[in-house]
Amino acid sequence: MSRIAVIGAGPMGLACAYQFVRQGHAVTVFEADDRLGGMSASFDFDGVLLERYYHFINLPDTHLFDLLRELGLEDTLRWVPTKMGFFRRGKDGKARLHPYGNPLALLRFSDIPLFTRLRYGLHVLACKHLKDLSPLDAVSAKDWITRWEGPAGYDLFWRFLFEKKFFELADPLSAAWIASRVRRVAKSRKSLMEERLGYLEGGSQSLLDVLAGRIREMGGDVRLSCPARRLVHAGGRLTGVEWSEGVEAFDAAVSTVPLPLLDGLLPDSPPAYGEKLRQCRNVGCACALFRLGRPLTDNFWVNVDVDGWDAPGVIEYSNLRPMDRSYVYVPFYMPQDHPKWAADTATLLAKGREILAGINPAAAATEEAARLFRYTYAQPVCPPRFQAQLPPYATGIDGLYAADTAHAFPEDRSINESVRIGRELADLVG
């Protein structure tokens, strides 16, 4: 039995912990928040527990099945027919919402040429079929979807969902991870007319504390409000974490928290490891979250296209898990040194409203609360190439591991790559 520390708390860093208990390893888990989760983190909402950033569940998540079913949660996990929307402005300057999504709407959405849907529409459906996705890794995204869809495909349909995301990090991105997203989407359907999202009840807290339970009752320790500051190794060998008691020695340790932070917890890494470390770029999220008296719209996510709103999209909650109120999420991400992520709660919240009284003046005046949660590294920027730019799961010290989000590469970050994650770790120290 040895003795191994888990940095993070997030569904990776405990899918990791379990596994390692399993194993019939002494796990102590260190997690710098109060909570479970990292991004899946949940809050109470004046009573309603929500997650602070937005998470659903695809029909291709297979790891996740795996894990819900060694948990006894399976029956948890429910299935619903979700719809996709397109707010943005037509040929006459006046903006709004088209149904999106299914190959019906797109034969109807006449502000876009018909040729330029076609291709669209081709490409989504042969992104589908993919499988081997390494080869798109060396190709820019704009160049492959150019290629599939032409100037005006990839100018009205994706131009501004990149440059809303990642600002002057837009291009360029590698193929390959924008090829695993629509993929990923594309296979959660029932058929061609109708996509199924998944969500758990009571949220992805219900999985994190069950996990976390199990970790304790096998002998494991979660520890909260409980930071690594420093990972300790001495000849070239992993020998503890420092933390706020001092030292604590192990002999092995797997990190999970965001790449970026991981450069300060070792500052002192072996040279062509924390070089590749220090390439990983992240794009902050300042992610609002509006509880409404009526429904925005019918769609559990909404595309947006204005000049002047900085969010790409929007998503609403409540349309994918049944509740007595509408839960609206706003996402602003942005890169971190971008000035508009300086801007104060207010000022969010306000861009927040506004894009909300554009699609629905008469909902958006329902607002009952808002709230406002930022992640400084949300979202792993992929360039092409970014396969062979990622730091290996295996630092150069000996008993020491890393891996955050940007290792799902060239799936996107979800729960279910994070379980997957976490159980290669694990299976690699143990």
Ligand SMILES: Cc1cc2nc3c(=O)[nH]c(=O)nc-3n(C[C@H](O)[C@H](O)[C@H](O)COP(=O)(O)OP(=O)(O)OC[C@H]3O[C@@H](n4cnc5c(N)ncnc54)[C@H](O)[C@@H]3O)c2cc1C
Contents of the next structure:
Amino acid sequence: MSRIAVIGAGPMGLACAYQFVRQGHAVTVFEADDRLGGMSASFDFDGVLLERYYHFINLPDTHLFDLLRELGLEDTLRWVPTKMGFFRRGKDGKARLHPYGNPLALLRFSDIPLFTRLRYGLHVLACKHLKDLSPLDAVSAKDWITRWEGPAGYDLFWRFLFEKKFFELADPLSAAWIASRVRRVAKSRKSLMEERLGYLEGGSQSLLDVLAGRIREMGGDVRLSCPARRLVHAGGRLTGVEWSEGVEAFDAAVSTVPLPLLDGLLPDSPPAYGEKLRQCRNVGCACALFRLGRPLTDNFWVNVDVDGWDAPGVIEYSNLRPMDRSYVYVPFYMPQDHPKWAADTATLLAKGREILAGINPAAAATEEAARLFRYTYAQPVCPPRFQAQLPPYATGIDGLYAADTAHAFPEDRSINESVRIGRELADLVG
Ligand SMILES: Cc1cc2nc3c(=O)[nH]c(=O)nc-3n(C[C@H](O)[C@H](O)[C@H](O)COP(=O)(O)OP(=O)(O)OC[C@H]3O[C@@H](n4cnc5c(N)ncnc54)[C@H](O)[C@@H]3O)c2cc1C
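Switching conditions: you have the form predicted alone, so give me the form predicted in complex with the ligand.
Whole complex next, starting from this chain.
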């Protein structure tokens, strides 16, 4: 039995720690926040437990399903037919909501030239059947999309999504990463016409609570509000973790914190590894959440392409999980050095309100409450040749391994991918 520290109690850290206790190791999980979950953490919104950031599950999320089965939680998984919309200005200059996300809606989307719509539809269909994404690893997403859909396809369907999420980092992005995102959503359908998304009864919190409970039952220690300060090593070997009570000895450690934060925990990392860590870029997310007295739309997801509106979309969570009020997330993604990242809560909520009022003023007027949450390292930026840029799991210090959501590549970050990576890390160390 080894003494193993896991840094971070998001889905990756918990999946990893759970695997370690099952292998018979003595595990201590250090979590900086006062709650489990990281990006998938929940909060009490006037008596309703909700994720700080919107979360849905896709049909191809098989690693998550395996874990739910092992934990006896498979019956808490709910699947719902969901709709998608697209809010944009038409030829007449008026912004309106279009149905989107199925072939019929695309055929009727007459604001966009038919030829461009057909090329877009064909491209999405081709992505769904892509098996090997490695040939796209070195390709820029913009070039690849333009080849399939033409410059008009890129401008009308993609540009705003890229630029409102990544700003100056929007070009180049990896075509492999975009292809995997399109493939994941395209595969989350019951039929060509019906999208199906999932959620857990009780939200992601139900999974996190059961995982942490099992770890504790099996002798592990999950410490909240307990940030690791430094990963201590000597003679090329991990020896311990420094936290508020001093340095605690461990035989091995796994870090699951965002890689830019690991750089601070390991200031004296092996130079080649440290260099790779410092190349990892992330954008932050400031996510507004509004509770409304009536639905904004009947869509779960609405793409938003209106000049001056900084969010790429709005997510009406209550159109996935039935609730007695309408809950709408408005995510503002941006690099942390962008001046807008410094905007205060009131300013960002006002921007969110402007978007809701633009889509449906009557529903926006029924606002009952609002919150805003920020996650500084919310989305890894994956440029072409990202696979080679990623630091390996092994840090170069014996007994110390690390990963974050960037290791989902070419897939996008998700709870499913964090579960997979957490288990891989445990199998590597244990
Ligand atoms: C806006 C948004 C929407 C999303 N939507 C979806 C979705 O629909 N479906 C989906 O599957 N996924 C979604 N995700 C992604 C999903 O939430 C993440 O992929 C997943 O939670 C990542 O888990 P993780 O454990 O790998 O990392 P994280 O969640 O980043 O966890 C890392 C943990 O490390 C902790 N930590 C940091 N520093 C220290 C330290 N010094 N000591 C101890 N602990 C530390 C942090 O507090 C955190 O809890 C979304 C994310 C965001 C931001």
